[in-house]
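A single chain comes next, written as structure tokens; it is the form predicted alone.
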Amino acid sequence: MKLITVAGPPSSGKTSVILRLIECMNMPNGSIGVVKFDCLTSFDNLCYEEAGIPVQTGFSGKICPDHYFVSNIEDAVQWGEQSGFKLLITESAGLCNRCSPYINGILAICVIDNLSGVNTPRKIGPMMKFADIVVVTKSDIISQAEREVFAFNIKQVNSMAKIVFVNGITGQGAFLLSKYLQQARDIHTLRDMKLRFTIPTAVCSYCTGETKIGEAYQMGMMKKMEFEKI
């Protein structure tokens, strides 16, 4: 089974890209599955179910989404294996820009939309920097000059990534993206494999439900600002 990880900021068009991608791959029904990782809620499962694509959705809730992803990705792979999929796609939404749910040896795609701001590629950290492919959506309603500047800023962050422009509505560009997916490797487990980047430190009192403000309630890994006197 091939595994592909797709990540990106909320509402960047990840689900639409995946649906158009699956259409282009022309694989038998039931041979592709999707696991959706989200924070609080999601309705993307309805889109997958309508398309006849088996989907599982997990919500991190008050747990760091990246930790939640890493804790469950091996179980997701085993679900895909037991279901007999030829391809499993994981979609990670709601992750902060510090997150990077990419694994060494596993094809990684970052989806970002052209309307998010011309400097957004420079604001996204490991999720952009360590992707193999950067898919840019919503490019049909901006100028060619804006597209080129956006692509330039992506290259400033990740010069090695392939950049593919995909229209999530018409599917334009999805066929080219499907060709790149042929390089995805076959796996049966992720055991002993490594993440491409460390996940955020997230063991503090606020991670575990504390709501009161003040040093007396701050325990675990904390990072304090330094304020200069005026």
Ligand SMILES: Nc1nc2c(ncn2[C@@H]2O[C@H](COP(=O)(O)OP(=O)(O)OP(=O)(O)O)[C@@H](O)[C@H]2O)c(=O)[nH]1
Given for the second form:
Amino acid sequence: MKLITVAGPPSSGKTSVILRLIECMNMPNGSIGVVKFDCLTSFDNLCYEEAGIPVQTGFSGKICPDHYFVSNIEDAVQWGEQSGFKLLITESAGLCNRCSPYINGILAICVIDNLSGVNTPRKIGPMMKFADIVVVTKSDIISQAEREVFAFNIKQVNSMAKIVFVNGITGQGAFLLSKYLQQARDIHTLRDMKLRFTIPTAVCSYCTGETKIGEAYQMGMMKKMEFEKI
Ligand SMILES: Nc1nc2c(ncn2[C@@H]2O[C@H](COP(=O)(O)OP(=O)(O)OP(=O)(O)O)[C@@H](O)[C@H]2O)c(=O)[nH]1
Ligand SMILES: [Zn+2]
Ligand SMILES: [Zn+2]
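Got the form predicted alone; any chance of the form predicted together with the named molecule too?
The next block holds the full complex; its first chain is the one shown before.
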């Protein structure tokens, strides 16, 4: 089974791109599955189910969705293998911007939309920096000049990535993207494989549900600001 990890900011067009991609891959029904990792809510399962694509959704709740991804990805691969998929795609909403769900040797795609602001490629950190392919959506809404500036800013952060413009609604560009996916390798397990970027261990009491303010309630890794005297 091939595994592909897709990440990107909320509503950037991940599900749309995955659906357009699956359509143009022309693989038999039941040979592609999706696992969606999100934080609190997601309606993506409805879109995948409507398209006849088997999907599992996991909610990370109080913890960072990328930490949750790492703790569950091996089980996701086992689910994909047992279901007899030829291709498993994971979709993660990168919410915290300091983590990324990419694994060495596993094709990593970052989906970002052109409307999110020219500096967004710099803001989303490892999710952009360590991707093999950067898919840019919503180019239909902006000018060619803006598209070029956006692509330039992506190159500044990740000069190695292939940049593919895909229209998540019409599917324009999805065929080119599907060609790049041929490089994804076959795996049966992720055992002993490694993440591309460390998931910070900044676990504090607030990460696990504490709401009270005050030093007595702050436990774990804390980073304090220095306030200058005026
Ligand atoms: N105009 C335009 N709209 C798009 C494009 N791609 C996606 N959209 C729209 O953007 C919205 C969000 O798309 P989704 O595919 O749900 O985004 P997502 O990243 O999967 O969202 P979450 O999983 O909820 O984080 C939807 O209304 C899509 O129809 C595009 O290329 N052009
Ligand atoms: Zn989605
Ligand atoms: Zn995180």
